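One chain is shown next in structure tokens, namely the form predicted on its own.
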Amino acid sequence: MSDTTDVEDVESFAARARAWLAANMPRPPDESRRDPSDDSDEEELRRVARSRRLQRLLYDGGFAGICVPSAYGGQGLTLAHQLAFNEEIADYDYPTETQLPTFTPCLPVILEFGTEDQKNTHIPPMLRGETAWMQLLSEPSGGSDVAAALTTAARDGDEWVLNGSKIWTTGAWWADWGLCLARTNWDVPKHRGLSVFMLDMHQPGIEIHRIEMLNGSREFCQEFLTDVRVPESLRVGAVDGGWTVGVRWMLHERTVLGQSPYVTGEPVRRRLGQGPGGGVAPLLQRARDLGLLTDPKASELIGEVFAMSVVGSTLGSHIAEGIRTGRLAEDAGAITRLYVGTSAVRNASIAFELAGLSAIAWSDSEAELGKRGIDYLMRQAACIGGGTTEMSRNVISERVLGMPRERAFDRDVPFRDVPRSAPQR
């Protein structure tokens, strides 16, 4: 990732970053007890606007795109420099909302597979906070099998015409651009007939529906594409070579939990740690409010959360260092993804248990405890969003441990001949 032999040493870089942050970066707002599902659209847009401003502040200070080549507006430094900066910025505010998936996985996909014109056109606005990107991967009929995409892209001269639907796209309603995986060939096995396109999310033919979750959150969206015209210049990678792009795309998605070269701060960890019911501090306060500090069972549960926090932090650092030094394969990031998902489920269960009966039925004065019940019902989302933990288990077994792949009956069958359920209407 470094594009120069005259690289500033990490210690000097960290000292320079420390001084700049102290002089320029604001402290984070107190959102430790904020439930994002309570936010209005206006409040979410304000957070996004703040995130864009913070990204521009980093850019103007020379700390945006630390591992991005200087030719595209970055700093051309190394993963060690990015991780050092993440340590320094941990106590400051940083652009959480627009980090993911703009800087991982979208930016590295464009860096690896984009043309020079695509990189020069799209990466600098990302670094300046001017554009936010989304990934259009999942489909209503596909589950975790993104290679079974039914969204089609048909060539029409110098353009492609896209039709279909994508789902579970976080923040699509305020996004500027998206990376979209679409099927360009039905006469080959499913992995060989895909292509990737850049989509301007504001163009005609894209209809975005908000999905209301059990906890009231409407961050997820479903997109309906109807005769969306995309210039050939916005195709990323080879025609029918989208799975080659997709494999790296999903690898970068997994690296976000602690070792991405492109993400500033730890936005996923911040959300998990500061979300409702998350972390040791809120549990201690809740136990204090409920008079449970001397209860042995409560102490055991809080101790378990603390232990999981320590293990998670140590594991993330260990995996990041292993990948950085080449001791571990990049796919080892799936280990961190698996741990974060399963520990988040356990944390929500512990918070629910400590809240007691008030997490099942609550009065207005017990609304905060009642949210622990909602969190409990939503807990499995931590194992689904951002790539399921089941897929992480597959990656760990096959690509990290070298175990044999399970048999697939559609591997060498033209995709149009693969039996499918009738499309949902």
Partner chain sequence: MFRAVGDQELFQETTRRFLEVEVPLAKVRDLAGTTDGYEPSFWRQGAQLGWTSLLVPEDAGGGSISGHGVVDLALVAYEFGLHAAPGPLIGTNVVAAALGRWGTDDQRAGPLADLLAGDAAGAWAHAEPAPNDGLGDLALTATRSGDGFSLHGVKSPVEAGRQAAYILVSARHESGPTQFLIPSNAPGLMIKPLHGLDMTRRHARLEFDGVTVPSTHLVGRPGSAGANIDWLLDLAVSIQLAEMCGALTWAFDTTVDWAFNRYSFGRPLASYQELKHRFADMKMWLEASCAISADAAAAMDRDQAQRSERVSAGKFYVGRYGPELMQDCVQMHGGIGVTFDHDLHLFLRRIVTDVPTYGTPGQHAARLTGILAGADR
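If you superpose the two forms and keep the largest set of C-alpha atoms that fall within 1.5 Å, you have the rigid core. Numbering follows the first chain given and starts at 1. Owing to the predicted nature of the structure, the values given are computational and were not obtained by experimental measurement. Compared with the form predicted together with its partner chain:
- Gln203 shows a C-alpha shift below 2 Å between these two forms [criterion: core-superposed Cα displacement of 2 Å].
- With a cut-off of 2 Å and the rigid core superposed, Gly322 has a Cα displacement that reaches or exceeds the cut-off between these two forms.
For the form predicted together with its partner chain instead of the form predicted on its own, what are the coordinates?
Only one chain is given; partner chains and other molecules are left out.
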């Protein structure tokens, strides 16, 4: 990004960050350990507001957008600096609610494809914590086939008129802006008729519906767009060139599980193995309570959960190194994604088994065990959200191992003529 001789070396940067954090950054509140699915809307808004304040604090301290060019309000440093900063900030509070998808994939997409004007207008408010972004990507009809977007943008003078529906967006009900993939041409094959728009979420025509999951969580939303008007100045990338943007967009999205240059906070690897099931600590406690610490079956199962988390913690950097040295294709992050999903499934199953009958029927005092049951019901979410494990396996086999691609019936056919699912009920 800049000549290496200009750049503060990582160690002195880390020392400076350490000192600044100690003087300025609050420690994380205890409640941060709570299960987010328990949160009330009020609580979520409170956390969003706190995230915005913390982001502003980082910005004022000169630690926001470490890898963002200084022209747009960032620090113009390198991934190594960001990673060092993440190590330093691990024990402090930091913005969580407004990190993703604002800082990845939205920010790098705008950085890569935005006009100078768009970058000047939109990136600094992100870094100051003023705007939280969301991604309007998946659609109810589409599943893993993101490029099969049915949401349509029709040109009307200097404006585009958007109609359609997007789904599985997180925090859409409090976000300010969205990046939206829409179809601008039905007469060409699907990848060649898409465009990307920036959407002001506070404008008329956008109706946001909260989706209730079977465990009561309402973190995901569905949006219904009805004659939403977007000025030409908010289009990102070329008309009908949206898939070029989309490919990079999704690559940035996948770096969430690897090492993104734009995300601040505890490296994700430390969180591996803490998916559904609640990690190893409650299992250990349960086994101790029941005198099962040396039971051959229980001790193996608990050890398995711990082993999967230890292995997971080494896998991320091993894959990242493989990509860096060229041994692995850039898409090899799909291996980590597959590991996270499949090990979470296994962990949820083990936790359910160890919780016994209290996981299916529990008193107030056994709520922790009941959660193991609910987590087990939600088990597959770990293999669905953020791209299914089926898609990961496609990516690994085709793009990492180079095996022949799946046959698609939608190549070289005008999208209009591609067979698709019957409309949803």
